[in-house]
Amino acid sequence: MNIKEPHPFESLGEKFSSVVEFQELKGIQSIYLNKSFIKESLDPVSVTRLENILRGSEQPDQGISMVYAGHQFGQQVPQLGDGRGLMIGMIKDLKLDLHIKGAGKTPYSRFGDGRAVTRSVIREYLVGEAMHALNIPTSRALMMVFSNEPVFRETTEKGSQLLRTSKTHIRFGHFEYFAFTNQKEELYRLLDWCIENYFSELSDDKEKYAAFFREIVQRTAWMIADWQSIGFCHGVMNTDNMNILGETFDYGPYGFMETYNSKHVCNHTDTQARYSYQNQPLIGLWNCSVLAKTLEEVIDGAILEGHLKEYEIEFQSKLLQNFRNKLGLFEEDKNDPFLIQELLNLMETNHLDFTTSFQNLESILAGDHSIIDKEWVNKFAARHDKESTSLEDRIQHCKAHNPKFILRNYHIQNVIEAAEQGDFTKLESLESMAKNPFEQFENLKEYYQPSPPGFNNLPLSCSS
C-alpha cells in the first residue's frame, strides 16, 4: 500500500490550513519502526520515502498545518491549530492520515517551539498500540525519531518526532473556528468535505448535516464507554482533542486506572478535576453540545437537541454491554447494572486494582470463591446460573474481554528513562505486551505487577 501526497484536505485552501515546510530534527540518533503496523499498511518504497522525509534527505510534496479553535478546560479559545503538527499525506488504500508530531514551528505555534520530546512520543506510541489491541478506536504511530536536539520544558530534554496515523484529524474545534469567526461559507464547505470523505453514504440524504452530527454523537458516546470499561483516563478532553470519528487521539497525560477510584484525575494540571474518570462521560456530552452550538444555523435546534439526548442512551447501552462481556455474560438481565455497580463499589471501598479485579472473575467462574466479597460472589454465581451458554464459553468470554496487561505509568517511565540513554530493549518488551494484552508473557512478570507504593495511579503534567 502506497502513500498519497499531499493530503486531500489541502484542496480546501488557505482558510483551512497553511502550507508549512517540514523541519527535521538535528542530531538524529535513530528511527524506531512499528514493524508489525508497517508490514500491514505500507509497501517498502513508501517506508523508505517516509524515513527519508524524517531524516531530512527528502521533503514531502506538501505539508499542511490545520487551523481550528477549541474549548480548553471549558474556556473558549478562538484560534488554535497544529502548533507542531504537519499533515504530509495519507495511506491511500487504508485512508489513514499521515501526520508528523514535533515537525517544527507553524503559524499556529504561538509561543511554542514546534517540537515534541522523547517521553511524550514514547507514551503516545505505546498507548496507540495498547488501545488498538484492546479494540478501542485510536490513532497509531508508524515511526518515532529520536535525536540530541535540545528542547526545553521543565528541564532540557531531547527532541523527538512521531509519525502517526488516524482515520481523521478533523476535530470538533474545526467547526468551532469557522462558526465563531462567522465564516458560514467555509463552515458549509467543511461539512460537505467531511461528509464526502468520511460519510459518503449520507451525501444524498436530505438531512445529511443532521445525520452527520448524529454519527459524531454516537461515536463519541461509544468511545467513552470503551474508556470507562477499561479504566482509561484521557486527561485532556478539550474539544480540540476530540475527532469526529470517535477515535482516541492527542494523548497527553493519560493513565490506565490502577487502584479503582472513581474520582481519579490523571492530569495534575487539572486542578478542578474537570476530566476525572467519573466526569469523562459528562464531558463527552458537553463537548458534543459545543459542537451542536456551532451547527445551530445549519441544523434545526430541536433536531440537535434530540440527537444530544441520544448520547446518554448510546453511552449507557455500550457501557452495559462492555461490562456484561467483562463479567462473562452473554444474555441480558434487568438487574445487571446493579450487579456491576456493586462490584465497582467493592473495588473502590477495598482499594482494589481495576484490571486485576476483572481478571479475577475468570478464577471465580472456575470455582475460586475466595476472591472479592462472598456476598457479591454469590450474586455473581446466581446470575451465571441464568445463562444458557456453557461455563467453558463464559470463561473464555471473560478472558477475551479482560486484559492481563495494561500500561502503567510507572513502567512506562522506566522505559522512557532507558530509551533516553539509547536502550530500547525495555521499550520493545512493553510494546510486545501492549500489542498482546490478553496474553501472559512469563519472562516479563514484573510488568504485570502493581506499581510500587507512591507510584500507583501516577498523575502527569500536560507538558510535552
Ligand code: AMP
Contents of the next structure:
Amino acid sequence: MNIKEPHPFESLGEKFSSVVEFQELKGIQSIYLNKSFIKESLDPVSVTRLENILRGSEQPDQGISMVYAGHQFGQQVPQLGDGRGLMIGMIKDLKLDLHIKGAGKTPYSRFGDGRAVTRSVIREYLVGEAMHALNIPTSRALMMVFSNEPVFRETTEKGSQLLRTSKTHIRFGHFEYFAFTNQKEELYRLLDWCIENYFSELSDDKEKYAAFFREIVQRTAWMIADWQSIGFCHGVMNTDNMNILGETFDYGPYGFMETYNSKHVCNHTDTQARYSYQNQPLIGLWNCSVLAKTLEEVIDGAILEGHLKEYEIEFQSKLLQNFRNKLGLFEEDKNDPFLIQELLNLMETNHLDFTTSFQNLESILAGDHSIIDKEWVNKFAARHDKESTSLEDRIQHCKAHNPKFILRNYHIQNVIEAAEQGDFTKLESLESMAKNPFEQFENLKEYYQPSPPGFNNLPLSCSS
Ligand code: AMP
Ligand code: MG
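Structure of the form predicted together with this ligand, given the form predicted on its own:
So here's everything in the complex, that chain up top.
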C-alpha cells in the first residue's frame, strides 16, 4: 500500500484544520479513472481502497479540512477554508496530497452545500492533464465520481467528486489567516511545518523564513511566466487559490486564450477585468506582496521588499526564455524582447489564434513566408541566421515548445454535455489530446482548429 493516512498536516492540530467525515455521493453512476496517472503513482491495493472510499464502502482513516483566509478580487476575507474539500492522506513515495473536492459540508462551507458539479469536475480533471503535459506544475486528478445526486446551482445539476493530488494544499491564504487573527505562535508553527515538509534543505539556514518566502516568490513568478507563454488565463487569482509551491490549482472558469487579446478575461464574473491575461503577472506580484505583509512580524521589511523586487526579474527572464524557445531560438540576443512583442502585436491587430500562430512559426522556418506579416518574417529569418545550431534543430526546438493542441472551452463544453448524458467517449478523446499536446491525432482534426465564431474565447461563470 503506498498511501499514507492521515496526512501529516493533521499533526499541527485543531487550530489548523477540522476533522470531517467524508460524505459519499448518493446514486453513484460511475467512477472515471485517470489510468495513465494511476499506473505511475498507485499500487493496485491503493487504487481499490480509494475507489471504495469514494463509493462509501470504506471510510478514510481520517479526513481533514483546512482553515485559511484570502483576498478575493482584492477584498480581504478574514476566514475561508476547505468548504467542500477533504484531505484524506498522501501518496507516500511521491509525497502527493490526496484531496477530495466535493466531499460534503465542512465547518468552512458557509452557505455552500459542500458539493461540486459534473461540469466543474470534468473541467478541473482535463486541465490538470493539459497543464502537466505542457510541463507546467499543476494539481492532477486520479479519479472522478459521477452521480445522480441533485446539486442546485443556477439550474439543478448532478453531483460529482474529484480525487486530486497536489504537492501541497497550503495557500497564501493560510498565512493570511494566522497573521490577520494575530495567532503568532501558530504562524511560526505553520512556517516551520512548511519548511520541514517542503524545503528541508533550508532548515539550518539562519534566514530560513526569508529564504522560504523567496522560494515562493520565485515559483509564483515562474508559474505565471509559463501561463503567459501558453495563453493560459486562470480566472480567479485570489490569494486563497495560490499555492506555496507555484503549482497551478483550484481551477474554476479558466480559459486557454484563442484569438490573441491581451485584455482577455475568461471569468464572466470578473467585471473589472482584474484577472485579465495582461494583468496576471502584476496580480502574481500583488499576491506575493499580500503574503509579504503576513510575514512582516517574522522577516525584516527590507528583506521582504528585496525578494519582492526579484519577482519581476524572475518573471521577465522566464517569460523571455519561454518565448525564445517558442521561436525556436537557442541563443540570446538583446533585441529578442522586441521581436516577440512585435509578433504579439501582429497577432492582436490581426485577431490571430495564439496557439496556431506559434505553431505556424515552424512552417515559416521551413520556408513558408506567406504566413503573418512579411516585415516581421524577414526580421525573424535574420534573427535565425545569427543562430549557430542547425535549422533542423531549431525547427525541432520550435515544435517541442509550441503545442498543437490546447483545451478550448468550446470543446470542453461539448465533452461535458455528452458526459452528462452518460457518454464518456468524447471525454476520453479530449483527455488523450490534452495528454499529448505536441502531437496531432489525424482522426480528430476538428479539435485542433480555432473554435467557431461566437464560441471563441468563451467566458465562463464562477459557479462550480
Ligand atoms: P473557489 O472559488 O472554488 O476557490 O472557492 C472559494 C471558497 O468557497 C473556498 O473556501 C471553497 O471551499 C468555498 N466553496 C466554493 N464552493 C463551495 C460549495 N459548493 N460548498 C461549500 N464551500 C464552497
Ligand atoms: Mg479556492
